[in-house]
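Below, in structure tokens: the form predicted alone, a single chain.
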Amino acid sequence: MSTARSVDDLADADAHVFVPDLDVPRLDEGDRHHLVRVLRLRPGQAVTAGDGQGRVRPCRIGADGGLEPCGEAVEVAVPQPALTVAVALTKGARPELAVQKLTELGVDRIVPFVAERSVVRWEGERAGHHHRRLLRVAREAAMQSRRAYLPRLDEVCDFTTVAALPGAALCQRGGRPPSLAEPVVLVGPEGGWTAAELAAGPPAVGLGPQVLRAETAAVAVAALLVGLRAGMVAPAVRR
């Protein structure tokens, strides 16, 4: 199996989709509808099919609206280091927005968690419902952004659990610039961190003097970390 740097190395595809089996790539009805009815792809147009674990195969739309393989599967290199953004639960559709944008940017792991000042609580079946919804959001965003790897999306956890992750840092005004030395960043709720959370151990990384919404801070820190990893952003010089 050959190795490609990104999905763009495979083909000038018109769309990207995830399938359970790359040896026999079959679309489910939802994906078929999206490709044929929403994107209006026609027979012969190029589509890349991925397994969500780094293997991607070039295909084309068949006469029946299904997928026809037109090349061998290749392995896309795993980005290093792995990047994690943990976001405290917030109201409304903001968690969905955060997951969508973090996936598009290329974050490897997304962790929703409950902070001391979190107003929103997901418990029991409600937690399961929200997790399934966020998984769908992440999958759709990964297809749109041509990702070879689906992000890991954890079930909701508590602050102590996520703060103990290796390389963790808290997003907080006045903190030092984000760095790949701290590839796990926690973004707090609307009310900010409590004194106990700030004293819990992880160092603080900052995004400037402004007070940002949780989802804005999550997207901003993800963009910086992904840019640092790709060599598109220069590391800060620490004095």
The other form holds:
Number of protein chains: 2
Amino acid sequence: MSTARSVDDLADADAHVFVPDLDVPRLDEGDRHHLVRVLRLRPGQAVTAGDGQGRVRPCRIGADGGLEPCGEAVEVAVPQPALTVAVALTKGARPELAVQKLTELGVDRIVPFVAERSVVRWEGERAGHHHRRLLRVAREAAMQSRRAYLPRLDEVCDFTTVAALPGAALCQRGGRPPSLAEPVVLVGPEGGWTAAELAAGPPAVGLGPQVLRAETAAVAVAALLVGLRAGMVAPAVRR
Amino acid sequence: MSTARSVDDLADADAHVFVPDLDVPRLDEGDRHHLVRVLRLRPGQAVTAGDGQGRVRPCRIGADGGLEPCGEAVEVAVPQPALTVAVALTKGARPELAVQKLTELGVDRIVPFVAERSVVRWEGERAGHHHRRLLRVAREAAMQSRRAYLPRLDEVCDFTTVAALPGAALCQRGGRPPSLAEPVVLVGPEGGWTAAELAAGPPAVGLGPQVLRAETAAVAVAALLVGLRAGMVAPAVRR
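Please supply the coordinates for the form predicted in complex with another copy of the chain, as a counterpart to the form predicted alone shown previously.
Below: every chain and molecule of the assembly, starting with the one above.
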């Protein structure tokens, strides 16, 4: 029933799936198809069911291809601090790819936003369509990577809103190293930040000498922050 | 003429391009099209020309759309230690994506290899075709990210060969944190390593509790190793 055990259950299971009700875990048609037809799970194989809010219950595949609970639900501790990556919309960018990778790595909140040099805008019905698509990508990636918590995926917002988030920093060459003291990182569009955006306030964090595509920068900063949070690496020594 | 200056030249230029001869830098048709038609560079704009082996020469776009040198070539120091990521071939994997991202981040050598659970094989003409395509991806990503050195991209090889590289480690859950003491990381196929591969010798390095897609693991470990090499993060404190 310990937290460590439940995380092992997650990683050791043959699959992980989110369900609306952990007391009576049921697969929806899409997930059943994925588990039984794509992953080819057979009766008896271990699956963890999660509510996406930290509770996880060990189950197995039943004779009918459904879920059979085989233990009580346990609560997985919330990772601290919460990590947020805000990604500027960009022409030709692949927000699905960023959302998939950021979710796999364990980012807690993903915020698409419009920067001054974002050529793309998502408005009205189009914004809703994109948001629903990204929610599906995040859910699938969270199941694939065995997350107890679904990431929060905001609707598209503007620069001022994300820049005002507590702990925000802008990704910018020459900035100081990423740090858990600035757990909210804004990644700009390919054309870079405008002078007004740079002057708006958040400190800059840098990712070394290379010039990175926006999606690469988002994934790299997430890997470093998650690595710092998990103790895989330590904060840079100030020189 | 200093190394630091030449790195700034690279990042500050409007574009970076590889040419066969730095003494007489000439654009090939594809690169000229990219600079003039896609990036829409105009005469006078700054471009760095590189030989892909560390030498970089500042140029500008001439009246005819060609390259005009405007300074001597300088030598950029080789980043130390050299970082290698070996990526197992996998069905449905996207080696182009891994090669693009690893090149952008600054990985020095990329080795595609066949693991026991690699469903895919590249053989004969097909191997040559894939290798040429990945070389193009690496060259474009190295120009985009302003690298002085092209990464080395090996032809596909077998597990035994990559596992025998000095400083090799296998990416595996529960392993110790990535470290510059093991600058050669092997990322396995989606199905994981076999018992024989795990027993073959290289130590395991882990990337935290999440179960990552192979391409995500490759990019995350590269971000951590490059971050360690650049001093953005420090080695984990042993606990």
